[in-house]
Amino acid sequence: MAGSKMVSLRSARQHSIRIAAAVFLLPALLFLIVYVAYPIVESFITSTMAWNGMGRKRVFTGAENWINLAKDINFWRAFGNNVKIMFLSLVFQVPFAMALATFLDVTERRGAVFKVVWFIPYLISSVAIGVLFKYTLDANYGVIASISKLFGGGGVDLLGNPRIALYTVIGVVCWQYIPFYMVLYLAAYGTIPVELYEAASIDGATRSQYFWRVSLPLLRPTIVSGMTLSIIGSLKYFDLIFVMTGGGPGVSTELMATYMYKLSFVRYNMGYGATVASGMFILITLVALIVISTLNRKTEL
């Protein structure tokens, strides 16, 4: 009798917990449906239409936009630029951020000033950074061009040269986002127990051995998370590069997001713009799944 009463109480309590959980999760679920799921579904529906985005008249065209997207050289060139940004961001952002975080962890309070100074770029909005560097790198009156002319050189056009424009904006992107990953790794350093360092010190480990044998293995999950964020962010990058170059010169810095924006809001081809946006969604999802699966498998090994 007492046992059945206990089971009944436990069941009633679990039922109450489920109701409370549903009440608390409902606002988040509604938010996801309205602001995440609905735009994605609507984008895929619009991708099957011919629509200028202004009026209500939308003409169903079936898979025509998707066939055009598969043959669109500009879209695949933009995807290639996104992949270059993704690769170079990983190559530069992760090691530099790790080096800065390691330096700040070693210096502790003595490096507090550097912690603030190095984090400043991430506090500035992408649009402001884009405008700042657009004028700083201007070929006529920018800082670098002015210094070059001062010493008798010619104008240095880092953003107007199609061969180096993309690498110039990648440098600015790295400058902006390295502080974010630095703070991420610095926070991970704070979770490493001091006892491990003390044990390593008793065993006679050097500072280099601290890093390679103690810190790096424990930081690996955070490094994987940082790499995943960097990859996904690189594939959907837009604001800073759009402000700096608008995708030019030519299509040298064109990205999938800037291409989608121009199609939708400059050329008023909303149907094809939605197709590009849907294509971006599919590519980013596939790349993210592959990367997350690969990195997690290596972490488990």
Second form
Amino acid sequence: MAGSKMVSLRSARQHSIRIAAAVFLLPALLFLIVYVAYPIVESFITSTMAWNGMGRKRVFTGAENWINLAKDINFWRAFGNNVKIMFLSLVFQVPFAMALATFLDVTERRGAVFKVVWFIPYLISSVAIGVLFKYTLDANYGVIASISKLFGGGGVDLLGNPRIALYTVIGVVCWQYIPFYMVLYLAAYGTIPVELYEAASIDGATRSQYFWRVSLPLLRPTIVSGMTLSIIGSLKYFDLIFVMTGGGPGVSTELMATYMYKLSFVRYNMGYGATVASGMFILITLVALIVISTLNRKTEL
Amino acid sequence: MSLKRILFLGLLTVMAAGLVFAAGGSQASGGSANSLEIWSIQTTGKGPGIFERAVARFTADNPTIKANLTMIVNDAYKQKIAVALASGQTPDAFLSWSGGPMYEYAKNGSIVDLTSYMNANNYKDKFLDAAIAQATYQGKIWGLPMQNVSVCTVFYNKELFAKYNIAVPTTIRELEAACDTLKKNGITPFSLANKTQWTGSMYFMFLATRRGGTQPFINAVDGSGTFLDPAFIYAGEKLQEWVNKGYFNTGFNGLDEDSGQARQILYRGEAAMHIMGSWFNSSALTESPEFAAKMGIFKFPRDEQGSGNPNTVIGTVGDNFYHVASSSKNQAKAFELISHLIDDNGIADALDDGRIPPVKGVKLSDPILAELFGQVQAAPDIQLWYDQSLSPEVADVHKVTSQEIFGGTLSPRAAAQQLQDAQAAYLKKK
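Please give the other form, namely the form predicted together with its partner chain, since only the form predicted on its own has been shown so far.
Now the full complex is given, and it begins with the chain already shown.
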């Protein structure tokens, strides 16, 4: 008898917990619907329209925008630029950030000043960095051009040369984001128990073995999440590049996001701009799913 | 958990949600009848003061109305107004540069037809005829010509020209000879910041217009001709030739006009010429009085093999046309507000700032402006900036392709083809 009463008490309790949970989740859910789900649905709807972004005149055109998108060389070129940024960001950011974090972990308190100095780039807003580098890289009076002139060279054109501009921009992106990953790895270092290093030292491990055999395997989950963030971030990049080059010269640094912006707000073609936005949404989701599933599988092995 | 507590939390949630929507709702309205919002882009030099005084004069006449002036930097403004129009949160009065975007606003009913206001008491006779013509679209006047007559011309450093014994060139061949002399002496002939794109377009427009006159452009726009016209191909080829000869400063495609990256080269005396709109006169006076003292202007030279009239001027007769938004709750007062910008005090202020207001009978004391106004009065016709005459979609293609011509990543013919395709697609859509 006593047992059955206990069960009904517990289920009553669970019932009230569920209600409370629903009540607490409701505001968050509302925000998600209003600010995330609704805009996504709305851009998919707009992507089937011819609309200049002003007024109420929207004409349904079905799949026309989507067919154009599939054939749009400029969009695929922009996607290619995004992929280049993604690839080079991974190649440079992960090892660099790892090296900095390792240095800070090894030096402990003695390196505290570097912890602050190296983190500064990440604290500056992207737009400010863009303006800053526009002057720093000025082909005639920028830092690099001035150094070149000092040694008898001429101006150095890093942002205006269509063959170089994208790589210059990637360099600045790395400069901005390496501190973020550095902090991420540094935090992960903090979770490695000291006992493991002690055990390794008893086993006679060398310094490099500390890193390769102890730290790296334990940092792996963090590296995976860092890479995932970097990949998704590279695909939706906008602000810094928009300020520095505006997607130019020509279309050499055009990204999916800058292209979308220009279509929607410069060319007054909001319908097609929404198609590009929706295309981006699909591509980024696909890439993210693939990356997350493959990288996670590797860590489990 | 008690029922009372659940009810309390539920109520809290509803209230929070209500707040969110209330905040969204109040922002969407276009102001009240007693307050007017006006946007301007005159952020440099004496510009802000001129606008603030005009608004103060309006407020003195209309003490019950609160007029709010917002100053926005040029390129940021273009973005902000596009977003404002798209979301229906337009200010009561704002500007455009006439041409393509203004036609879009008019077609959409975003701005008010000002014809009746302009005809009242023959108000429109105060303005230059060409300025009114430019504010007119489909027989109606949509904007009040407010700012300066702005045309582009060649600004040059007189001291450098004298030092190297260079006479003011009157033909393209003489201009090239001048460039070669400058180059030989380590001076960059032209300073250019072409990240901004419309800056390079000025060179393209001048070359094409001197070669073929204004007709090829008119024909290409209405579809009776094309952008593959020899005049446009020639302009592109000439530009690439000039780039290859080193007539422009290093890195021009990465430099930003709005940040003054080209003007700096000119002020330092490292470049001798600068093709720019007449507003440059006022920039030079405030930014580098030393340079302004050595500054002269000349007409873009005649093309010996061209059929274009060498007196044709490129630019606008009155840029910054102020519009009244159709969403404004007090359109008559909004019009009164913008007309205060160009009352007698406003005209005096503009002249004092080295600008040419688009009204009849002004006397110019600034020698450069007087010379420029002379160029305008001698002009048989005026070629409106390409990027303003074209629809926004095609204009962007023009700007990107002309930047690519400068960068050497696109041949003049391929650029012309892209532009033609864009224009053809636009005409088909219409």
